[in-house]
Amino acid sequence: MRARTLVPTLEAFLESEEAAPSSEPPDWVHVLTGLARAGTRIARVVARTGLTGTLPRTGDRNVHGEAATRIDKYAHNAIVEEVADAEMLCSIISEEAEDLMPLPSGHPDGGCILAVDPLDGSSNLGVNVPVGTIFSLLPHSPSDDATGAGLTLSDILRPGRDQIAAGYILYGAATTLVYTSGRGVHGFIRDPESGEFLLNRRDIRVPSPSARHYSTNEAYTRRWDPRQHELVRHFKKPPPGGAKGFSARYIGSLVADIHRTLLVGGLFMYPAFRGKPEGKLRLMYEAAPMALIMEQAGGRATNGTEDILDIRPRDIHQRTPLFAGTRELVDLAASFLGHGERRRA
């Protein structure tokens, strides 16, 4: 009988590839674990809506205005409960929350803030498209309270290149954790017998362009800039010389899209359109974590023109055009969109 590979559990991994030498992992892995234990819990009652097929509403609507349904509610406060003793934490920034919430245990002098949109793409569950949760975690200097007034906006108003981790939990046909901390992407699948979140993939890379997708929602085609247009239009040419042409792929769930075009290759586009021209995603617990993960992974990750990681966001639920995937692709998007020379691809 075959002896079995013993494969890393996420807390395993965390406590060999996350500490220094001759030193702890650093505090901010207790916030991940407690992310991964939601996850697992969240995945749960993921699982019986999906049975169902009905996502029951509460009547309410988030800071966004849009209908807030049970489970994201739940989603939220799972992740608060699961996080909240870890010392490291001071405060979280939520999608379900119009503030800045303090952690009910109390921990001012934590050096990380947690932002996170606890169930993105929620409204697909009524047909069982995966959705996520996507977190951040970004510094906090106790000092910046010494004036005693308390955490305040400016305080954690930083661009994304500061985040100390970020990634996503997958609620799919398995459940996928997949982080990063600035030392490349790593992947995780959840045993359903153990309980374990298991290292699946390390050091994942986004492939060349030769894998040729691009992603996006073409229904609000009418309501694009005329140069998103031009872009679609090209990846929509035949070929030259019988070369192999972009096909379309899009799923309308954005932890779904990006982590397929983590592995597969391609270009991910939410743009700006006319009554969005910020764009829809939301800057600081969507597109930097995602940012962060693609870059990590090799690719890039603009709003177009300026890479999301760049940008410092002026209020915490600031939103943006996102545009992730293959570094080349992004690049060719940067030039039809109104920087650099055209590329082909």
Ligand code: AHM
Second form
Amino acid sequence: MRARTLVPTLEAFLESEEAAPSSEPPDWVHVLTGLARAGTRIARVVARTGLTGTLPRTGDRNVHGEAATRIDKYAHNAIVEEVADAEMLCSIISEEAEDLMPLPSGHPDGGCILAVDPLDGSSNLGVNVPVGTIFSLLPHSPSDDATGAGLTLSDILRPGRDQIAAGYILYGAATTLVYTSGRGVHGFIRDPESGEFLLNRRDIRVPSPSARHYSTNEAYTRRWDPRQHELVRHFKKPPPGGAKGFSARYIGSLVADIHRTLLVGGLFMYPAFRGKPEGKLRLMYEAAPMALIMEQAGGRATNGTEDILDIRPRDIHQRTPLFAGTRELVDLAASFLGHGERRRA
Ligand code: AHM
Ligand code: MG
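Right, and the form predicted in complex with the named molecule of this protein, after the form predicted on its own?
And the full complex, kicking off with our chain again.
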């Protein structure tokens, strides 16, 4: 009989890998396990969207004027409920809330902010395309009182390099949680039978050589900057000496596009263009957590002129262009866009 290999659950892994020997796991672990519980609830609702009528537009707009669905709101509430007890948190930034959300009064100020996109790409759900939750945990600068109520915007607008932990939950064929706390990137798949997130990939690295994929919404070509045109023209040129050329991949759902890029490599791009001078994606809860994941996996992420992790936000919902993926390909993009040595791949 074959011996059964014991695959660690998320909790067991966090306890054994993230705690110093014979000490308690760090406090952020409670936020991550709360997010995993919320992810389990969200996955269940996502899987039933076609049956439960959670999908149709409510006619509501979210704080950014975008169409919101009831499931976006459900995901937001599930996350707030599941992390509310985490003592290290004091406030939440959510794509679904206009302002910084303080936790209920009486909650101690644990010095940290959770920035989250509760359900990114939910407009894809009607056609059964994977969607995801993206999260980032940041310390805030000391405020002048113990409840955190004295927090000002400048206390919380910290660059992505300060993140304590970041990651995403992908609701696809399998519900997958990927996180980093700055010590590698680890992936877990939720076993629908036991309900546990089980370790699936330890220390994920963006492969090198990687897939020669470029990933962008080419419908915006006519509004692109000439340098962006030049970059994509470069990907379409026949490679010298019979080498394998580039191929295109674009799902239009950030978590799914980044997950593919993380596992097989390539270059994901959501550039700025005419009409969207800062692109579409949000810095604090979309680009920065994905950038930490990419850097920790040996890849890179830039806005074209600056590494995403070095950008100090001016606003909690600030947008940024994003170029992320295999380091050589992000270097190449930066060289075309004016940030780095011009190289050829
Ligand atoms: P959302 O936050 O409103 O759900 O939109 C974000 C999504 C991302 O998942 C994806 O990368 C992007 O929008 C796709 O945008 P576009 O349709 O412009 O290519
Ligand atoms: Mg989003």
